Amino acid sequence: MGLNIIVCAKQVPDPEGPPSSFEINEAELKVTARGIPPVINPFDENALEAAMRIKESHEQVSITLISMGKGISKAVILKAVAVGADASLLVEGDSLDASLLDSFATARLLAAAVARAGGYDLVLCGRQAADTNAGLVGLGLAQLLGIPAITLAQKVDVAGDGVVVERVLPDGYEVVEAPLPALVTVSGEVGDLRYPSLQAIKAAKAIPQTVLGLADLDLDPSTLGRVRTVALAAPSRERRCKMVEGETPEEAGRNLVLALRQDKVI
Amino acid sequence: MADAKGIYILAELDEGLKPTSLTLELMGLGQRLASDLATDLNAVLLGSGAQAAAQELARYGTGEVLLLDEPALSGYHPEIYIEVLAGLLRSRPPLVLLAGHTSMGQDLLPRLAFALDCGLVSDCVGLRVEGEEVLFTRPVYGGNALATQRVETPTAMATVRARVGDAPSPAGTAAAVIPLEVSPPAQTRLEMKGKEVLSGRECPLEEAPVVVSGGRGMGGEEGFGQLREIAALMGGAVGASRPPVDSGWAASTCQVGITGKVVAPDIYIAVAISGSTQHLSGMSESGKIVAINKDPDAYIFKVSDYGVVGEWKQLLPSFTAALKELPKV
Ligand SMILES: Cc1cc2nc3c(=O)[nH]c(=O)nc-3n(C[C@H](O)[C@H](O)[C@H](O)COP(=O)(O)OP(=O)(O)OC[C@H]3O[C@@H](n4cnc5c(N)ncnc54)[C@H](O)[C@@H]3O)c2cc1C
């Protein structure tokens, strides 16, 4: 028998893209992405890697992908699917745009689509999402699913019939197991995706994908939320600096100590 | 379910068995939230243990302290505190439950939300009172916008950033302490394995009066050599951004930002941090932010109160030299 991992993927805009690339629409209640591309949600990549590792060390293992949203770019998943997975499954439907789901109602829509997803053992999903930094649908869809959950793992292993887990702590971390099937959501401290080659990108248009709508799953995301936005607003971070000068940087770094001290900050 | 009804605390101990700052800010939160909505304040405390914690915690305005003492709570186990938390705000379901967000907090709400079908917002930086109903303002988009948000069931849950509330003064007098039956699930799928503690207290960020950074710039561990000897020099400690842990230069304890730890020191020093949302998701709260960074464009200076440009391996030796000789005040 062999193993089924599901990884849960979703696309948000490049969160490392510089402030002015985020426009707030206030009126709306949405933050609209300028000229920035979209991207895996990065934790969801470290999932994915954690998948990977997995794969390399099992026999058997098989990897399917995710991904629930509203115009997902076919690129962005090809390029995740081409590292390794095995099957792929899309969600798409306007009424699944972020902006529009709270975690509580994307939790029950993933749940519903996992079960489309045929048997698995191990689902991985990133820690939050860069967009909603919530942090929330994958202890949501264990839940939901009725299995055991384990959050921020920095390792994630498969020993007979259960999983272990290193979970990052705030000094540490420490070693927790359960046995499968279990939900493990994935920290940055796996590891980067790896790279896919050009040729698997290019075999990966071959590799199963299954598109499923909104109907499919027959669940109405209205009536799944349990929060709601009612208001957005750019945060207020800027000050006035006060630029420290001197003839040569040495002197620099020593005025900066005389300006604070002047300043009563030290 | 009976009617929701209250603002409940739930407390966290630190080592020494002692409620943490968070909790007490929390406790000065869940008064504010208490009074605009005319409801009472209590906490929660789980424990092993815990007796003279709850009565330090009885004085912080609370109108009853409830304790779960108990050897089966002395540490976090997800699956035991859950089972003990809802069965007790199912017969108690309060208006409002407030937890840090913090390494429990964070693993233990959203489980609790989904059981007992609850809404709940994370990570809050904001929470007050408008008309009957609470709204929590929180970060997304890695910081770049603030959305503030209200929840649709009847029991509200969130977890709040360390800061965002004030620990009120103790009390002379103590509110009441009611201890609880507990009756632990006698099975449990998770098994705790034991714990790892890296670089042995070496970074105790969240409590230091000065942090002081490195970013991805410092381009190796040595420069964070210099940056402890600033950080002993000034009572502090160091940090790091993202790409210091993910190279190994810096301990991944070390981390500020949004998946890191979020500071408000009264001085924080970012050396070559260019100042991405991520980061400044973790210290913009700071008392005074104080940049070095060789790129006058940076944009971690529009954020920083005091600035210099140029390259750190110039700058930090004359600056700590001058650290060395200041007078003492
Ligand atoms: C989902 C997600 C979560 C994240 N969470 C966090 C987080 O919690 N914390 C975090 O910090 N980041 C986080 N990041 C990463 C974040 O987006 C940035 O990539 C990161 O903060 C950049 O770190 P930096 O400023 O050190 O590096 P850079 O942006 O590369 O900046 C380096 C700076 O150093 C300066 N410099 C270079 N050499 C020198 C020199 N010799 N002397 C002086 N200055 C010099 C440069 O001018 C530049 O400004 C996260 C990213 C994602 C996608």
Contents of the next structure:
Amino acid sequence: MGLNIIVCAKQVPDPEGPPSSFEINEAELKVTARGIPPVINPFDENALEAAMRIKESHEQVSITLISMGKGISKAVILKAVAVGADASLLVEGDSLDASLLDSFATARLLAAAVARAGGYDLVLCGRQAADTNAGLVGLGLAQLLGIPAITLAQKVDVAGDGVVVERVLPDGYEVVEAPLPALVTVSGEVGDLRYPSLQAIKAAKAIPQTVLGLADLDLDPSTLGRVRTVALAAPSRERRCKMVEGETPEEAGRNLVLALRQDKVI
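Follow the form predicted in complex with the partner chain with the form predicted on its own, if you could.
Here we give the lone chain, stripped of any partners or molecules.
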């Protein structure tokens, strides 16, 4: 029997974009990115890389990439698929704007998409999304699918009927095992996603792709949310500069220490 892996990938504004390109709309409670190209969430790219390493070391492995959102860039998905996915499934809709969905609603929608994708043995997600940094969708998805979950993986492998994960700890890592099917959230320690060749990107156009709408999932996202945003504003920043003087470098050093102690820095 083959091993079926599903990788969940979210499209986000490039996190390397300048802060000045992000605008906060306090009236609509949205953060809008201006002039920043969309990319696959970097942690989801880590998850895809983990899937590719499993595919390289095992026989009969199939990878399906699932992405959900509003205005998904086909070029971005194509580049990710070209790395080595065997199929992709996109769920698109105007009401799937990331700013309108909380983590629970996103997990519900992804669970429905996973069900439509067919059978699976392993679901891989990034540890968190680069735009919200919530880190909740993966665990919510596992709960809804009724499968065990392991978080913060730096290495993922399949052995027999189970998955073996090196899980990141503050002072090292621990090895955790779970029976399949299972879900694993992957951390950046796995390593960056490999680059597809130009030939692979061209060939990816022939890879099967399924595009679904909300009607196909039989879910209304407006009824799924459990978190309501009541306010959104940029953090206020205050900068103060205090000059520390002294007749000699030694005196200036002593005055600096006294000033730091007075401000309770040390």
